[in-house]
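There is one chain below, alone, in structure tokens, taken in the form predicted on its own.
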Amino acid sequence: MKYNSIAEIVEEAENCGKKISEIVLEEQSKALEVSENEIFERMKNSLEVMKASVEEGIKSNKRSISGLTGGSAAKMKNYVDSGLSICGNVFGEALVKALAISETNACMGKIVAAPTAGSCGILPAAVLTVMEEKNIDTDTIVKSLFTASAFGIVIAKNASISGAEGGCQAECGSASAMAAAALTEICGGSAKMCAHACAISLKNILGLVCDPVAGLVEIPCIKRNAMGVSNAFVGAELALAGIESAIPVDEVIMAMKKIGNSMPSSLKETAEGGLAATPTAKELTKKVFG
């Protein structure tokens, strides 16, 4: 992608007239030497595993080769569908579907790194979900997409989206804020507001440590895939209500690879500290591995 900032996104779609997504596929046609309507198609088909994998991750009996995990969505799904969710229905499904993506992957599924493995679960859950509940048609869902992957692939170029690399925040964090850039732009909001909404959801999770026990994708991964949806909601919501991130958002990114540098190894996907190295995740970590 030509891109190298999203302030540049952002000039290009404002001086064109276009969405986010409306200037990336064209991009993307041009570098690739392939039709929109192919690389659309592509995108779809990437849309229609999302949906697999809620499926997949919601029974009740799926466990991870581990043994750790497992069941989550589906106690979170009984428990909305009881009525008693507190935040309502569309919080409450959101994280459902972050929760079953997450379990999905962790049981050998197929998933779509959306920007990780380790993350997968943020921005399907949050497009899913709003697609659902709003009845948004699947094109518009899948142009999102488009305007999410823009996002995260100038993270990836000015910072990193690995966890080894950067901790948690460079993982689930650049998920959060591709996903709340991707809902803004559902729900109607301009490319300044993608904008804003990306960088008020990766502000939100800078300094998150990647300490995952037993070295396995699921402590405390899987939970902090429902936290990172809840995020993009917060940064999408604050974004389109007019409310604006008071530090540009490439200034954000460069913050986050700044932090990242200045964490510890044990911090950054080795197991060797945060809850890792608690007491209780050793005990796991003996019970999986003897």
Given for the second form:
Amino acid sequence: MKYNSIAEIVEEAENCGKKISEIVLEEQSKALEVSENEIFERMKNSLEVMKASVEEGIKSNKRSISGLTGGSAAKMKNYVDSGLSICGNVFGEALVKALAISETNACMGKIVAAPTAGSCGILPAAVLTVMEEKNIDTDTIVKSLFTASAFGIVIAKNASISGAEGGCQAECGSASAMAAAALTEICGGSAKMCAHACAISLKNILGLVCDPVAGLVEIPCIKRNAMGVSNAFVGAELALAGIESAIPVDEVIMAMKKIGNSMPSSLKETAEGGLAATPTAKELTKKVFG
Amino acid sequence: MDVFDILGPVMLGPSSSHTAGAVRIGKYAAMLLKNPAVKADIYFSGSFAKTYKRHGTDKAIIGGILNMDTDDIRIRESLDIAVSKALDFNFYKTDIDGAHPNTVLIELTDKYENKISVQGASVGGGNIIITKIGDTEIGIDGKSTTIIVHHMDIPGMISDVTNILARRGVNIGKFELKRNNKGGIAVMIIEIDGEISESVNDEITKFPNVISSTVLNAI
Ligand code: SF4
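Please give the other form, namely the form predicted together with the partner chain, since only the form predicted on its own has been shown so far.
Expanding to the full complex; the earlier chain stays at the top.
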């Protein structure tokens, strides 16, 4: 993709009077030398995989390969269906989906990395929930994934999307920020609003470390996907209300990079610090690896 | 980087670097061997060595060697499938000096006793870098077709090979030449746009001073 900053993307969309997803689709069709239709269909296929991983996660109720996790999505679903959820259906369903996809991932199930496998529940949970709850057509949802991806590319180019390099802010943080932009576009927000949504969600998660217990993508990752989708809604709702991020999104991304660089390696996927170094984590690690 | 690098790959969990990337390195090794492997020795280094079992990295590598894609659900049973296909495999833990934390070295043998070795690193999001083929240090990401030509270090070799490509209208994206000593054996690593046919490779191999030429497709 030719864009190096979110400011550039927003400017181009505004100049052309188009949605971000439209200009990204055009640009990618040129860059990849395939028709817009073909790229669109490929993305639609990814959306189908996302739906299937939600289904599998709720239904299978399996334990992960390590045996450490499993069953949260099914529990959450029962709770939401009982009508007792504090925040109601939209939010409850988003949590169900985020947990379901992450649990499918932990069971070696099929998922779409978004942008990574560890954070694969956030973006799909966000867009699939509004799709169902607000009756949005499939095309609008598929298109929003191009907006999310374009923002993700900018983050990957200028900072990082890997927990090992930048901590969890780079994984679940980037996923939230991408999802916030997608939600904003789906709900009719302007290109500028998408950028603010992305900035707000990313700001909220700055500094989050990557500390997976036993080095496995399970604890705390599965629940961080639930947190990530809620953070995406925060960014989108604020931006759609017309609230702006005081710090421009491209600067937030640079800040994330610097924070990631100054994190010690014990907090970047090595399972040597944070939650991974707690007494319980050490016991669980022994249980898994013997 | 394009949208499908960020939203993708479609893969089996749990970790894009421990499963998807590992499948791709396995696939690359199998492609280099050409014939199906009968024996696979797999050396895990760094973080791979510590967590390969619980991440399913062992299943992913074997799945790749059996030519499965990153989203093939048979990867979950790939070790059993390998046994049924009479592929003898062994895993070892090692520490490769200075290597990326997620590095694996794969040695494959076919039934004619041809051997290859490939060292690769899984660098995140399912992306890989092949760092070594045999003794040759390289750095290819497997995203474009790559031609590797071993040849005698004599004048004119580069133009001989690139002329063939030019005549076929093949565009070179990256070109690298390596040699250990003057007049000895040199290696050209050529990354091209699009695909090429085996016949181009045959033509390159015909030069008297070419020792071998291999085309590796993008994966
Ligand atoms: S804690 Fe680390 S491994 Fe887990 S989701 Fe966050 S970045 Fe990924």
